[in-house]
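One chain comes next, on its own, written out as structure tokens in the form predicted alone.
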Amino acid sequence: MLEQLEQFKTQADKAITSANTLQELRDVEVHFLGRRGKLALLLQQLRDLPQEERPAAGARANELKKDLIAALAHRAESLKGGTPASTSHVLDITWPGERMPYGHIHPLTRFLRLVTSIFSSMGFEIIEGPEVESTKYNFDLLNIPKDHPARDVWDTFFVRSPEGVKSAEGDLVLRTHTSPMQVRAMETRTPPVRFIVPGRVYRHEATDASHEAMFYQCEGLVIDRGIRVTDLLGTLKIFLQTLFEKKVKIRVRPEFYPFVEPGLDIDMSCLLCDGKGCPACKQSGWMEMMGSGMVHPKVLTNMGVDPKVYSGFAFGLGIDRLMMLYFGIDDVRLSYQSDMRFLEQF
């Protein structure tokens, strides 16, 4: 048995030295040390040896295995470092190097830039805000006071405040919408205003083809004298037609949102199935694109705006769902899985 092990070592050493590429070296490793390699077959013979010969043979086999692993690693480093694998190899220093693959913009980022460019062309200002928000701005100033049943819709991720730190603005949360920037932005502005707030938001959602716990939203706000619901519907229809470069079907449904009155849901005919029904639209033929409505007088007051003089509308676009329709994607989760097979298509 010991003689067989020495022959095994001689053969393995010769094969390792002869390997000229990392792939050849990998083949050598599998041949000698793989689950069905030569060493594994030799070790199976240990049980047939006399009892007194087994310890020595087993110890030598383990020693050989360690030596071969070290020899393989050393040879791999030599090959990676560019050491010539044979004396016949000649390095041509004029040969161009390997071109690094180009990256590209993530489809969500690409689509968000398209959305902001459309609204910018319509005269909207683009602003951003914090993703960690206080309950004062995320809920209270938007007419969603503590214990209001509407808070259940946004099952919230709370953030632990530093020890001993108390805030008059309440607890910290991962923002559930970008609407808090309505009030924050109006602290430094006076009507007329027209802006959008794109960014990530977080909700404790059960994920499926059209829902995720983290997603992108684009909040819009317009305040001026004489703003009406027709201004809201016209703005959104022009946006959707410009985005998809064709006439689109929309429908308007009444909905309750504490920070608008009246509140409206805007649906668009599902472009993935042409309105026939699919998993993304839950077989309805329609996809909910955004919540919207006329800004509630109490919210206007919280902004420091006189609701008797000014009116306005607000809307919240679901960027992920719009992106799915734009690129023909049938599952929102694909955007966040970092799967190169998906990302390289864009």
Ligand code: DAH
Given for the second form:
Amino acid sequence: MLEQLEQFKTQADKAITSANTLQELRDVEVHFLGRRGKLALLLQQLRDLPQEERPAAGARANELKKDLIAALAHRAESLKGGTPASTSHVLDITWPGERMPYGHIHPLTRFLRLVTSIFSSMGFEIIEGPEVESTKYNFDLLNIPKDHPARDVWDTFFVRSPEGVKSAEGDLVLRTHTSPMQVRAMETRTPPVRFIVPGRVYRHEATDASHEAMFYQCEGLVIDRGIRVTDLLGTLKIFLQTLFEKKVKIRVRPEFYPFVEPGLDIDMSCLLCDGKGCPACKQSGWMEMMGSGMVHPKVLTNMGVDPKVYSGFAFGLGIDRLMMLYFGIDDVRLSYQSDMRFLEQF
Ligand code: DAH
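Switch over from the form predicted alone to the form predicted together with the ligand, please.
Once more the chain from above appears, this time first in line as the rest of the complex follows.
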């Protein structure tokens, strides 16, 4: 009997190593361990053994069963790994490589790079600034004094200052616009200057298809002797025409911004209908592009620049909306959701 058991083991081991698929392995299992399998038959014969031989044979049979179950499980694991036993150690260098999926730049970043490259080609310096700003730079120095109604326009997030850092610059806020960098940057520069400040800004907004609580702006500032409104208009028109690769018309409307005088809103002839009127421009033929104006003498003074000698213009571009127009996107929130179905379209 013990001899038969050893034979059984040799056969079973051989069958397990030569099973090359999970199905084959399953057949091996049924053949050796199944209810009517080889082991079951051997166990039946146990009963006919003389009393004194039974315990040893029974113990050996149990041992073999355990070994077999372990060997089957082990083999199943290696088959699941996809390498048949006969080739598991062979490296097939002709097997085609797996293509690695690779990512790309986010459409918003791509657009921002396009915008900065256009201004860069016009000689503008590109600078960045802090997203946590003080009320001094975000408001005061831009001629928006405390309690001035203009502060209400910006729905501000206030930030708790670290313990003991009650700064002379007032409360900390998440900057509501990139304009504070106008004054900050001028602390280390003297006219003539020409720079843009791209970056994130924050407002306490209820979000919808055209509003986000966090979005991108690009500020611009030019200061030199004899800068006039026509310089502002020419620069922005060239910018828009280069961006959209199309001749466009611009028009200006008076608008109030405390840090410029006069303040202007710039519209561009509708890209889709060339000014004839369509749903995209609400039949007006014009699209709102940005706020701008001639830098207020008080702000120039806050920059340490003499308004009697120098003048300048400033503008603030809403990057997200411009990007939506550029790519034909209809919901600003898509930019910040990391939804692959959206991102893979670019
Ligand atoms: N900072 C303004 C805003 O966020 C945008 C703006 C308007 C910037 C006029 C300017 C400007 O530089 O001249 O609404």
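The structure presented is a predicted model; accordingly, all values stated were derived computationally and were not measured. Numbering follows the first chain given and starts at 1. Definition used throughout: the rigid core is the maximal C-alpha set that superposes within 1.5 Å between two forms.
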Subject >> Per-residue C-alpha change between these two forms, Asp67, threshold 2 Å, rigid core fit >> reply: yes
Original post:
C-alpha of Trp286: shift of 2 angstroms or more between these two forms, rigid core aligned?
Top reply: yes
Original post:
Has the Cα of Phe313 moved 2 Å or more between these two forms, judged after a core fit?
Top reply: no
